[in-house]
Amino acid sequence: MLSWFLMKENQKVLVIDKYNPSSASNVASGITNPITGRKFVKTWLADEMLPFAESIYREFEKLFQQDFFNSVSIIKILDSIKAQNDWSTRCSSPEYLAYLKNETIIRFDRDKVKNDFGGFEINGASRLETDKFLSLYRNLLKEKEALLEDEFDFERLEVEEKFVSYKGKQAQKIFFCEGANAVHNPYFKFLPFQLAKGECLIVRIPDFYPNQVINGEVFIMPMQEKDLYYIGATHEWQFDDDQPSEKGRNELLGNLSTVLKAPFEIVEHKAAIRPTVKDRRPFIGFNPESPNVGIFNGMGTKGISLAPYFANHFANHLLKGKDLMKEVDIKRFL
């Protein structure tokens, strides 16, 4: 996103990039959802963040002439009275209006899903093929020359006073958007991430809802393959790799019976490790000593409607001397 922007501002970048199956962009459902948790909170931003990263999704796919990003029906899964008269609360305030569809409770099959206080539906939220759009822009780099497919060696980074300079390349700066592999880059060990592995399960129902996305203890999501649903995702703050695990497995199983009750089929299982941080706002700035050297990252959970937006607040400071936002500038850490 950061490259796309300042593309548009007729800047020459280079992505360096080795293609990894395993990130979390790539496992990730790709689901933007403007109400979590068990208290109903409208997500932050949601306002102009959500509009916004929709526009340029739509921008893409007339660039690419594809689809990959649709509008989905949440349906929220109600676990106790209390959770029903807390959602009717919502409904009533008035900066919630938009997100919260109607004031009617929905009944899913029994025989196929567990809703005993039954569920309400979420407006404004959408969902990006998150594989199908990166392939589609590391095909648009490679068009342009401005992709490097290549393990980044820090040990060939040679930043002066005014430039930086990597293997034979020169630049005005350097951007680091290397999600949770940044816990090792040298010029932002200072930065607090609180990094959060993630697994989830590919499974097959047959006849079940192809139309809506199901939130209970999980989500319950379905892909563009026939009876396919993605079952998501776990949070795990304490792991030894990216791998899938079989706590993990279990875990998604546990809450998975906590909703479905309709047969199922595990097709795939898999793990990514997302870049969190303590106080759930991206990290966007320079580093303090090497003013060239700067960093996009810490979008956590949220990175597909956190990244456009802030990738083009980011441009904007830097070629037209807009200030940060003080919440996601890394001055607040120094």
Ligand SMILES: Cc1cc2nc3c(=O)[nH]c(=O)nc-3n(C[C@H](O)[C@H](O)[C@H](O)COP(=O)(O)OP(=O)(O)OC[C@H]3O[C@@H](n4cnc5c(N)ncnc54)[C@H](O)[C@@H]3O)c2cc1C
Given for the second form:
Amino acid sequence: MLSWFLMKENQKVLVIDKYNPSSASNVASGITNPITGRKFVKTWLADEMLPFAESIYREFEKLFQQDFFNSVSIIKILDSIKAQNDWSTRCSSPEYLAYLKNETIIRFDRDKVKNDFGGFEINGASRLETDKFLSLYRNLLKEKEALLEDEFDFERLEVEEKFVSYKGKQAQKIFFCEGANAVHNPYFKFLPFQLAKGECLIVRIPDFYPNQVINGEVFIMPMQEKDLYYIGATHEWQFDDDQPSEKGRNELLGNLSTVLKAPFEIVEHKAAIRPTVKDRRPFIGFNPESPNVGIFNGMGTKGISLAPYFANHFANHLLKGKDLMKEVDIKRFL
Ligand SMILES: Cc1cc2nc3c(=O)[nH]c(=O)nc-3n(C[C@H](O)[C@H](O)[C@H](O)COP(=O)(O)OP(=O)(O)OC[C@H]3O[C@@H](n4cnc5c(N)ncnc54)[C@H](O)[C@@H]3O)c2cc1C
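Okay, that's the form predicted on its own, but what's the structure of the form predicted together with the named molecule?
First the chain shown before, then all remaining chains and molecules of the complex.
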């Protein structure tokens, strides 16, 4: 995203990236959700960020002449009378009007979904097919000769006062956007990442609900292929690797059993590490001693909506001198 906003302003960019099918972006369900959590709280900056993200993904759809960003209807399952009351209170708040328009309780077939207290619809959510979008963007970079598919080697980076050089190529600046791998970056050791591993299952559920995302203890999200659903995701703060685990699978199946009654079959099990952050705000800015070395990271659990908005914000800071928002500027840790 950052490379895109810089190229739009006629900057010459080289992206160095080793393709990783298990990156957080490739494994993500790709949802942008305006209302999250047990208390149904509005996502930070939702009113500006979600329409902006949509406009950017639509721009990409037009450019690539492909479809990979779609509105989705999320039905949040209510688990008690208290939850019903909390939701009803939210519906009457003007701030939530755009996202909780419909005060009707939705009921699912009880043979398929456990929903004793029903569910409610969240408006304004979307889904990005991340792997499709990223693969198209990689092709665009290749066409522009702006992609170096390589494992980054810190030994080969030279940081001078006015420029940086890497394997014989010179640039004014370098920006690290390595996701969870940034914990090994020597220039940003001081940033308080608090990584969270996430696992998901792809399952086949014949004759289920192909037009709604059902959100209980887990998300049951219809995928493009008929009868396939994405079940996600776990949040694990203690882990040894980025591989799918027995523990993650059991947790997902346990949570799934609290929502799903229909029979299903597991097709795939995936895992990735999210670049989550202690204060849940992105990491944007420069190394205090090497002002040519920047970072754009910390997208946490919401990269799909945060990345377009803050890549544009960072590009405006870099090229137009606009202030960086204090909440995202890494100066908050200096
Ligand atoms: C199971 C799961 C579900 C999720 N669901 C959602 C969701 O529904 N909605 C949402 O908004 N977010 C979701 N997320 C979070 C989202 O995936 C992240 O916020 C986002 O993808 C982070 O993007 P990133 O580019 O910072 O990191 P990544 O996607 O990890 O990308 C980092 C890139 O840097 C490359 N790289 C790193 N180090 C090097 C190196 N040394 N050399 C070369 N290349 C390198 C990697 O190969 C990779 O391509 C989910 C995450 C998980 C794990």
